[in-house]
Structures are given as C-alpha cells and as structure tokens.
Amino acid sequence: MSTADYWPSTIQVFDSHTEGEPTRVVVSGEIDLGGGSVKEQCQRFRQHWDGLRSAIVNEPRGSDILVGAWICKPANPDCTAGLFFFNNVGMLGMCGHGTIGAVITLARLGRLETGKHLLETPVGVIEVHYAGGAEVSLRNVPSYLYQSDVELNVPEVGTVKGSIGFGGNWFFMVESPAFTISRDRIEELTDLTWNIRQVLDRQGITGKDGAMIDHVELYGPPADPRNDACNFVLCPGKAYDRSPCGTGTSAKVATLLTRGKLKPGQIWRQESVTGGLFEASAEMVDGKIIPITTGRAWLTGESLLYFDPQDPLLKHLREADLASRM
C-alpha cells in the first residue's frame, strides 16, 4: 500500500460552534476502523490515523482550538450513531460541546430527528435530546468527584487548592485562591492554568487508575447575576475552551452534588469566559451521578477537505500513519 492509497483523497466535514467553541464533524471519507465498539474504533484511529487526525483539525485546514468529531457505526444497536472526538494534540474521551455540535450536524443531514437518542462514545453510551433548532440536552456518562483538597505549589502564584473530578474527561478544578475570569485576562489565565497542568504532571498527580488530568478549570463570579459562575477551561493542547465546557460542567455539578451544595435536579448556570452559557443539573441513578447539560450550537460551514498526495506538508503525517500498519 502506498501513502497515496492509505488516506482518503477527500473528507466532507460540517463545522459548527457550541456556545462559541468550534466542532468539525467528519461525515464522509471512509477508512477501515475494523468495527467493534466505538472505544475500539477510537483506539484504532489513535494508533493508525493520528496523522490524519492532525491534518483534519490543525493548520492549514484548521486551528488549535478546533475539536473534531468522527461519526462511526455503533456496536450498540440501540444507538443512533457512534462518535469519537479528537483535538489538536490527540484523542478525547468525551466532549460535551462536540456532542451538541454533532447532534446539530446529524439533524442537518436528516440522520436524527427531534426527540431522544442514544449515542455510543469511547467512554460509554449517552442520551441526548434534540429540541429542534439550536438546542440540545445531553445526559452524560456517570461523573464524580475523585479527590478533594489537593494542594499545589504553583510558581509565581503560591499555594493553589482544588479538586479532581471526572465528567468524561479528567479535570483539576481550582477552588482557591479566587481568580477574576474575563476576556481581557485570557493570556494570563492561559499561562496560569498551563503552569498548574505542568505541576500536576511533575508531581505525578492523576485521576483514577493513573489517568492523566489534562484539563484545568478556574471559576469566578458570573458577568450576569442570574448565572452561578464563570469558568475558564484549559484544554489538553493549551487552547482555552470558548464554551463553558460540557465535560467540565459535568465534573462541576457532580462535585457540587457530592458536597451537598447542589440538590438533585437543581439547575447550575455556567458561563464561559467568552459569554457562552450551559444550564446543567445532576441526578442520582443507581448510586451514580448523571449530569444533564443543555446548550446551543449553530452550523457555520460545510467543506470538502482535500488531501493531495503531492502536498509536502502532509508527507510526514502520511508516512507515519502508513508505518504504524507495518
């Protein structure tokens, strides 16, 4: 097999944004993911098509803030579709804003009607409710507070205390000291959260079973007093989340419920640093916390991406992917 034959020559994508955060959904460009569960298909994509991942979401076809969603065949026959997610540096376990963007895209394609649907993801089956228009509600995978009162000594800041939680991805949620979250401080907030991420890595602080904590979340007062908080979330590739972060909001409401600061079914209104808004709550089901997040997404474009075998910027990516199969 040549490098020219290994990748599809074109891939059709739909772009959207969910409360400000972009999603690129791959809707055509068949590759052989081998079947099985979405988790298994995601693992094969990670192993054998990491260069293609980069070519889809990174420059010159994308940017470091873009999150990709790949629609695939679910193993669970009750599911409308399978989805796995990736960003500028690798794969994601789950993505709340990306799921909302994918639902809007599936609806645009006529592959999903209003009402409830099950979607299979690498971290489990989730339920979504498409209300029509831009609004989608997501019942996420079981989420939980893993560890409280974790103290870090962060250079130029001092002692930072926070909690480790899971909402489909792993988060370090900073609780003190308090920080002002605003658009004019984005560079400062990015540096701060990146430093926290590096301290977590250096000290070997992880989630359950050694899972990497690859998201850091700060909180501050909301701009709108009707809301509960404003957050700033640093994603794994050092880009910040323009939305309030679906998995981060899930980890937050799970933490609040565990601590008795949020009642089952009580709404938590989470702003993002750019002004996006998610409404979230949580329920107890068989002893597990199930977050429910509602947000809005809008389509921004439809594109056909070209992958010319003669493109020199793709040469090393193609060769690395092909070598992974040898």
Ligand code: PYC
Contents of the next structure:
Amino acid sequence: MSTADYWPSTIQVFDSHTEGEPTRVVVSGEIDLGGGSVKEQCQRFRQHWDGLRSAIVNEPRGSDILVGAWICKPANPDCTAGLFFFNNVGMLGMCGHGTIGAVITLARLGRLETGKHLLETPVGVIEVHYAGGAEVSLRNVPSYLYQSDVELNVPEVGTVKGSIGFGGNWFFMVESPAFTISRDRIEELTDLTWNIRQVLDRQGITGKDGAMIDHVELYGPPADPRNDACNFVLCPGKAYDRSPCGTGTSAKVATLLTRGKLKPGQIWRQESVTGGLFEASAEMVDGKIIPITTGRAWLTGESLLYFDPQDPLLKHLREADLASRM
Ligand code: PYC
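Okay, that was the form predicted on its own. Show me the form predicted together with pyrrole-2-carboxylate (PYC) next.
Entire complex below, previous chain first.
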C-alpha cells in the first residue's frame, strides 16, 4: 500500500460547541478499524492512525482546543452508536462535552431520534437522553473518588492538596490552596495547572492500575451566585476546557457524594471559567456512583476535510501511520 492510499482523501465532519468547548465529529471516515468493541477500535486507531488524528484536529484544519469524536459501529447491539474521542495529543477515555456535541450531530443527521439511547465508548456504555433542541443529558460510566489528601510540592506555589478521581478520565482535583478562577487569569491558571500536571508525572502519582492522571481541575466560587462552583480544567494537551468538563464534573459529583456533601439526586450547578454551565447529580446504582450531567451544544459547521497526498505538512504524519503497520 502506498502512503497516498493509506488515508482517506476526504473526511466529512460536523463541528459544534458545548458550552463553548468545540467538538469535531467525524461522520464519514473510510478507514477499516477492524470491528470488535469500541475500546478495541479505539486502540487500533491510536496505534495505526495517530497521524490522521493529528491532521483532523490540529492546525491547519483545526486547533489545539478541538476534541474529535469518531462515530463507529458498536459491538453492543443495544447501542445506537459507538463513539471514541481524541484531542491535540492523543486519545481520551471519555468526553462529556464531546458526547453532547455528538448527540446533536447524530440527531441532525437523522441517526438518533429524541428519547433515550445507549452509546458504547472505550470506557463503557453510557446512556444519553435527547429531548430535542440543544439540551442533552448523559448518564456516565461509574465514577469515583480514588484518593484523598494527596499533597504535592509545586514549584513557585508550595504545597498543593487535592484528590484523585475518575469520571471517564482521571483528574487531580485541587482542594487547597484556593485559587481565584476568572477569565482574565487564564494564562496564570494554565501555567499553574501545567506545573501540577508535571509534578504528578515526575512523582509517578497515578490513578488506579497506574493510569496517567492527565486532567487537572481547580475550583473556586462561581461568578453567578445561582451556581455551586466555578472550575478551570486543564486538558492533557495543555488546552483548558471552555465547558465545565463533563468527565471532570462527574469526578467532582462522585467525590461530593462520597463525602456526604451532595445527596443522591441533588443538583450541582458547575460553572466553567468562561461562564458555561453543566447541571449534574449522582445516583447510587448497585453500590456504584453514576453521574448524570446535562448541558447544551450547538452546531457550528459542516465541512469536508481534504488530505491531499501532495500536502507537505501531512507527509511525516502519513508515513508514521503507514510505518506502524509494518
Ligand atoms: O467534557 O469530559 C469532557 C472533556 C474532557 C476533555 C475536554 N472535555
């Protein structure tokens, strides 16, 4: 196979934003992911199409804040679709805002009707409820607080204490000291959370089974007094989440429920640094915490991406993908 044949020459995408955070849903990308579970298809994509991932979401077709969502065939026959997620540097286990964007995209395409649907993701089956319009609710995979009172010595900051939690991705949730979270401090907050992320990596602090903690979440008082908290979430590739982060909010409500600070079914209004809002709650099902998050997404565009074999910016990406097959 030549490098020119290995990638599709075009890919159709729908773009949307969920409370300000963009999602690019691939709706027709002719590559053979080999079937099986969505986890297996996602692993093959990671192994053999990592260059294509980068070409879809990064410059010049996208930007480092874009999250990609690939629609694929689910192994579970009860699921309406399979879905895996990626960003500027790699794959994501799950993505709450991306799921909301994917649901309104599937609805627009006539591939998902209003009502309840199951979707298969690499971390498990989730349930979404689409009532029409912009709003989508999602029942996430079981989420949990993994470790409390983890102390880090962060250069230029000192001791930072936080918790490690899972909400489909792994999070370090900073509890002290308190930081002011506001739009005009984004550069400072990015530096701070990136420093924390590097300390976690250097000290080998991980989630369960050695999982990398690749999201860092700060909390502070909300700008709108009707909300419960404002967050700043740094994503794995150093971009911050414009939305309140679906998986981060899941880890947060699971932590609050575990600590008795939130009752089952009680609403937690999570504001983002840019003023986006998710409403979340958590339920106990068979001893596991299931977060439910509601947010809104709007379509922003529909495009056909071109991957011209002569494009010099694609050469090394395409060659690396082809080499991964040898
Ligand atoms: O909404 O779960 C989320 C998310 C993860 C990374 C960016 N957004």
